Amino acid sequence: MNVIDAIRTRRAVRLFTEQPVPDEIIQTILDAGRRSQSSKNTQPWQFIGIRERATLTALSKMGDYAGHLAGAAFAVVLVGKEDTRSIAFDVGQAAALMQIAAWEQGIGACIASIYRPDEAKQLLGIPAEMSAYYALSFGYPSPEHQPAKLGGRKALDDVVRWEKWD
C-alpha cells in the first residue's frame, strides 16, 4: 500500500479481534511514531505500549469515548513534557505516523481522549511534569466493525483558501 492510498483508505477502527499483534508489527507501529518530525527536533514525547487487558480496561474508563481501549490488542499512550508549547502538535504528528504505518500492515487504530489525565499518570507512574491527554488502541479489525463510508470529507474545495481567507 503506499501512502496515498493509506491516508485515502484509514478509518478509526474501534471494534478489534482478540488476535495479538506481532511484536515486530508493534515496533515498526512505534517507530513510526518515533521518526515523526518535532518543533526543533526537539522529539518531546514518550510512548508507553501497553498489553495488559486490565490496564487496557481502566484507560477505557478515563475517557468520555476511550471505551475501544479496553477491547484493543494493545494501546499506545502518548507522553509528553507538560511546558512544551508544541506538544500537542508534535505529539498529534506521531500519533499520525503511527495509525498510517499500522493501517499500511492491516492494524486498526482510534485515538481516544483522556479526560482524566491525573488518573492515567499514576496508573502508569507517569511524573508529574509530563502529559498524558491521547492513547491510541491498535489491533486487528473485527468483522462487525463498520467503518465510516469512503470519501465522507469536506470537498477541498472547502477547506482550502488561497493566499488569504476571502
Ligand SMILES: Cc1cc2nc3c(=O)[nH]c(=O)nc-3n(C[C@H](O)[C@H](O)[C@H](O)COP(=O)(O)O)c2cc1C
Contents of the next structure:
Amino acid sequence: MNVIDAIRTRRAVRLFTEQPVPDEIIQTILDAGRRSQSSKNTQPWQFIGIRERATLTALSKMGDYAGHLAGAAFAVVLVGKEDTRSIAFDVGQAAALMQIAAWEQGIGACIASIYRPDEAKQLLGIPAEMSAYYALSFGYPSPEHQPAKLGGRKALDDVVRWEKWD
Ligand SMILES: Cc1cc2nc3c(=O)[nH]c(=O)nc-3n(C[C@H](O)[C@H](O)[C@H](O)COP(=O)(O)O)c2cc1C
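For the form predicted in complex with the ligand instead of the form predicted alone, what are the coordinates?
Full assembly next; the chain just shown is listed first.
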C-alpha cells in the first residue's frame, strides 16, 4: 500500500480481534512516531506502550469515548514533555504517522481522548508537568468492525481556499 492509498482508505477502527500484534510491527509503528517532525526538532514526546489488559481496561474508563482501548491489542499513550500548544501539535503529528504506519500493515487504530488526564498520569506514573490527553488503540480489525456512519469527508472545494478567505 502506498502512502496516498493509506491516507485515502484509513478509517478509525474501534473493534479488534484478539490476535496479538507481533513485536516487530509494534516497533515499526512506534518508530513512525519517533520519526515525526516537531517544532525546532525538540521531539517533545514519550510514547507509553500498553499491552496489559488490566491497564487497557482502566485507561478505557478515563475518557467518555475511550471504551475501544479495553479491546485493543495494545495502546500507545501520547505523553507531551510539557503542556503547550506547540507540543500538542507535535504529538498530534506523531499520532498521525503511527496510525498510517499501522494501517499500511493491516493494523487498525483509533484515538481515545483522555478526559481525566490526572487519573491516567497517576495510573501510569507520568510526571505532573507532562501532558497525557490522548491514547491510540491498535489491533487487527474485527470482522465486525464497520466504519462509523458519521465518517466520510467534506469535498476538497469545501475546505480549501486559495490566496484569501473570500
Ligand atoms: C483529537 C481527536 C480526538 C478523538 N477522540 C476520540 C475518542 O475519544 N473516542 C473515539 O472513539 N474516537 C476519537 N477520535 C476519532 C474520531 O472520532 C475519528 O477520527 C473521526 O470520527 C473520523 O473517523 P473516520 O476516519 O473513521 O471517518 C478522535 C479523533 C481526534 C482527531
